[in-house]
Amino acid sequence: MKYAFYPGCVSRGGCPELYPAAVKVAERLGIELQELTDVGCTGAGVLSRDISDPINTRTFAKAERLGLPIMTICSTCQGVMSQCNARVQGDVEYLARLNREFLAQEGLEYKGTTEVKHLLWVLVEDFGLEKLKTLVARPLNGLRVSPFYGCYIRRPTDIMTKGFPGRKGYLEDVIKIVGADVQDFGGKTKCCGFPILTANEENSMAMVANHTGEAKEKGADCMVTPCPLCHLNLDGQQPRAEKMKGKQIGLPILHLPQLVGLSLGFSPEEMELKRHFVDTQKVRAKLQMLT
């Protein structure tokens, strides 16, 4: 199995403990991995197509040229690839134009071949659970997990789940493949407030606080996403969401890698847990009480 790595920007810069957890996990499981160095963002939050589709269109010419599939690690970069992917592979037209103005400048063309998935994608349909569950070395028994999917990973239908309607249930999959056990809660389908953060953080702050209060009330010992925006969110302005809600929540957050490598045998260390902003120490013990 093998696939253009598209890490995205958040990976390596908000939450850097992401890239090294995907890195080492896909190469436990014999994912290889090549790297796409050569290419621009998503245009996540760029409200003009004119911007963000000839850049991702370059991406899928870039992996179209290698012969190989995108992986993503960022649900939002996955959302935005797929819609655009979408437009060029359903307008002969509007394929034709950005190749013509846009790629054809260095030599590329895209012919509307590439297949974008997400690393939880990959796992499911691609390696499969029930092989990714002979490898798990350590059973996460015990660890109660709250799946977050945000956003984009299942929203459009038409596009996110279109032909897979088992993608609406893939976190729970995961979670349940590696031994922990699925806390359910309301909020796991809804935004976490980062498009807003800017424009309106006491909303923002106030969804933080929602969402992580809401399944740590439920029982959650922490809670897992594919996605790294909601991670910086969720995790990374809980603390501030707890002084303006007035109460202490302390949910550990943790990016989809680290689950699946933590049940592979890879330590807190190795997955750098200690990197996240809301103390990791509760998942650790129960960790600690594994092995």
Partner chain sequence: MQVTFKVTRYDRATGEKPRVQSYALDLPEGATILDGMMRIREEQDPTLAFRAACLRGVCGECTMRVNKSGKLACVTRVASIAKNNEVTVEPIRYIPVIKDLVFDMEAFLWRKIKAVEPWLKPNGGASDREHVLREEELAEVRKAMSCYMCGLCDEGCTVIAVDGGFLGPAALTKAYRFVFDPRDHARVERLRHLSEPKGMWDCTHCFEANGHCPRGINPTDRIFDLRDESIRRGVKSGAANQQVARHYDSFVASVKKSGWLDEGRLAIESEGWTNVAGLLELLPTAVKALQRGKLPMPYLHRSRPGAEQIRRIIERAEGKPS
Contents of the next structure:
Amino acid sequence: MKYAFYPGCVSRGGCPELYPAAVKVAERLGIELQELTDVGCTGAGVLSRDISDPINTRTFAKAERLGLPIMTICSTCQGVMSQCNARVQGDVEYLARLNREFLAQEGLEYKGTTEVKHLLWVLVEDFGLEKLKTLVARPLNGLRVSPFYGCYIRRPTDIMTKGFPGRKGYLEDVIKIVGADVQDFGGKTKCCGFPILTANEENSMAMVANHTGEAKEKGADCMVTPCPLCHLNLDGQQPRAEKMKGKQIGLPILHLPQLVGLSLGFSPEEMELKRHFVDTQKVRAKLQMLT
Amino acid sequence: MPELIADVLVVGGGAAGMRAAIEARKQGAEVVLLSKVHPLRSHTITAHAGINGAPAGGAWQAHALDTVRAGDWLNDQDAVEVLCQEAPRAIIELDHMGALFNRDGQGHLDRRRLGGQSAPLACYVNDMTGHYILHVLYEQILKSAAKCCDEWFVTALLVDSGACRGVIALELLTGKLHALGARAVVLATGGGVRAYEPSTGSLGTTGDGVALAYRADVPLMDMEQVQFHPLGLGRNGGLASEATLGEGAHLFNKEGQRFAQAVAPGMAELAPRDLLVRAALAELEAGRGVDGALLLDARHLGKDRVMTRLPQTREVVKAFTGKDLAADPVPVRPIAHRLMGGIHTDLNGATPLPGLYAAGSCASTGAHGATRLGGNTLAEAVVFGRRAGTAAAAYAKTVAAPRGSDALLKDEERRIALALSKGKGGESDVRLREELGRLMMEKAGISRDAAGLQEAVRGVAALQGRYAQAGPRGPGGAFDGGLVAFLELGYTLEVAWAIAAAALARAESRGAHWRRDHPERNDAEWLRHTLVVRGAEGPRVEFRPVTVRQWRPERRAY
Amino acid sequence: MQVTFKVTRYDRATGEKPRVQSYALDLPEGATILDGMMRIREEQDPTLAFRAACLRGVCGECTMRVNKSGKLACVTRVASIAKNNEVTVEPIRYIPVIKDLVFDMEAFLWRKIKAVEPWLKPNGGASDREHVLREEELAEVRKAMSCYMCGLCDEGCTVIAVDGGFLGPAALTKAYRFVFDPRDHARVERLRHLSEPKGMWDCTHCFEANGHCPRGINPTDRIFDLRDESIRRGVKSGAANQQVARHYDSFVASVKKSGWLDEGRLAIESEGWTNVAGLLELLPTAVKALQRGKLPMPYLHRSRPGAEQIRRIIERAEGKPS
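Shown: the form predicted alone; wanted: the form predicted together with its partner chain:
Then the entire complex follows, led off by the chain already shown.
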């Protein structure tokens, strides 16, 4: 199992704990990663598609040349790339224009064959949950985890989940396989608010407070997300959201590879839980009881 | 004292009403657009197939002849001339307002052929022409700053000293009745096809304006002419747009024959609707249907064309039959669709009652004759809507603000209170409506005869009597849908009675009016309109000559 | 078919708390939710209030939340949606209810539609003939305008869920219809207007609207189209939310410089170097991040190997609006 690894900006910027966690987990599982180092930012839904489509098409071409599918560890990267891939795969003329105008000058051409998969999909569809189960060294029994998908790994549905109905439950599947309990809640596929942190901070904070607050009230010990941008808001902005909304929440937010890594036996230190804004002490305490 | 709310009060928010309101605003009138549903929910939205108008450089006369031939020479040809001469300009005007008509390869308005057209006449937007026209007109209403009274229901016209000076209307939000004064009133309330069951009519096509005018002693013209549509989907509201046939879909019987070819060799499925419907009925009666239906087949058009040109029809067909228009033959059967007749008006929408105008499907200018040419409904709405708006605004400048007492308002309050009081223990108006629909379908439907029509007249009269003793079940007040439905049924009964009476009177077959007992057209006696006038004992039928200009009556053949 | 309708009842006039009322019905096969509602009103409870019009799913009037999902009642078959012979019927969310299933569209959607000046501002053209237009210019505008204003995209909007003032996908789709109509002259003016706070830049592009739209219009993509066009025209934000434009420019500058995103720089530049108060607001977060060893150091991050190519692509893309 080998992938062209696209870590994204945030996994080494705003969430530097994510990159090492993902790499360690992949290594432990025997998933070989060849990092794409000379590729650009996906645009994150911020950059105009006039700009981001050529950049992403270039990324696809690089992976295509390697003969590898791309693996992401960020739902936003995943979503933006999946959308772009669908656009260029569905419109031969458009792809030809992008190749001609943007890729040809460095001798690249994208033929439209690259698959882009998030680590979550790789775990379930390629690696296999049963196999993962056999590698769980420390079942996270008793840990109540709320899944937070956010938007980009779920929608638009005709691109992200069509043909893969199970993708709507992969997070829950993984939570269960690592021995933890799923704490369902209404906000799990809603927006975390990060995309409008600049445009409308108040709305963004309301979303943070609503989702983390709801999961907390339902009894979650923590939340897990496949998206570091969601993490930036749900974890990084949670203290501000608490202040703005005048309520105490304190819900730790784990990255997907951190949750998996802990079950594989990595220590909280190795998964760098201390780098989170919201104190992860409760999660660590529960883990200590397990070991 | 009725409060003066407008120079021109337009009742009805469909294409005709909005076009009238826009024009009256342009003439400087203060305008109120009052509608029992939000304008965007008007029945115009179901006019899918197209809007007729001769292409630039094309002759409007060809459109006129198609219209007259479809109408079986019952048309008033002066009205046909106005319709066909002005429709091209009305379409271009819609284009300038922002309508999104399909284009041909050169970027000009494309046209498709609909039933009864010898050449393509209908501009269209896929299979949603009415939707786009309605939405574009509403955009213009917002731009015009006409005042909108959405969800107000008219219960009576305010007639004083021989002129219409406003309306009594129920504000659904509060359940309160108001007397609304206006210098002129334009009725644009649409048709009344819900006198039949099933029909393609929206919930509200209950003939309100037709009955309001009739109750104010305005005559109704050509009421016997009721159009059935061959592509019904078996229950209320269910219709596969004629756009399917315009795009080239076929109709088959059980034996796989395109039966329309036999009745109209030159046009087959593009024959006028009345011919197609009678042919369909004959097939069904001869046992050549499939489970009581014929099959609409669009498969040969290919999935792409169905998806791009008929997307909404595909949705509707799916919802009603579970079939995929692109992949399956669709069972269809005739269904009551439109009234050709309505409030008798002149070419400017004026009724014999000063101050009262009418336009669109509730009106009868005489343009349609005995069968409405597919695609003429929307053309009529914008052409005559505009004319009515102009005329009403001009009239409004000549009259003083309405005066008068609250007597009518008090009468209406009493009438409604009385009905509400009867509703608790009395007969259910819902049953009455169902009985009416069945009666009209069976006795005054596609195939008629004197005995049946007499039963229809007697039957409607009896239902009127029972209605007078019935009442709505609800308490009145805000958003009492049962009360509105009850009052609507009162209107529909008037319409039904007028249809039955006029149909009994016309002892010939012409256009949609097909009498088994008089199977031939009879120009010597019947080249004249029926005019239904309210009498003490029910409707009285009078007659009026047909205006014939350049198109002398011929045998109608396709 | 035996089925129980559990209908949420409410009357603004009394202001009493909404309550759920159950009605047992025997409906024919193929009956729709609207058939059921009519039957209740006619036979069991004449006080039940709801709206309906076209009866065939083309006018957008009878939206209701059926078994927790926004539907047009007239084309939703009871058999297709009932669970254990039950359906719940509620008003759609985030909208002021007047009575039962009758809600205040003026307060919800109509006022927002009006706010986008929803009429063509014609760029001329001889009034006695049609505009000559290619089908390709019209197809997407036509698709957007096939919206029948049912309100279900707004009902599914994650921003409206927290802020009823957000313009929302339906009104933005209406705006799209003018911005991209080749006959409209006010494109830039409209984009400016839509860029003000509560407009298109407040959209989180969560793609919920796409899934909620019964017509397949994909409102979220329309909003992206508006944004892209806005960027092409150099609008990027309104006058009252210039941080949005700064954010965009900084994002582009960062990717141009290094091929990837300089988050520290983005945070600072979005506030604006001269915006002392805004910058101070960043401080507590920055300090916390520093303590946790995760403060992305602005302007210091390394360029990627492909940075030069990326820069060239961006410059090329910026110079050539499609």
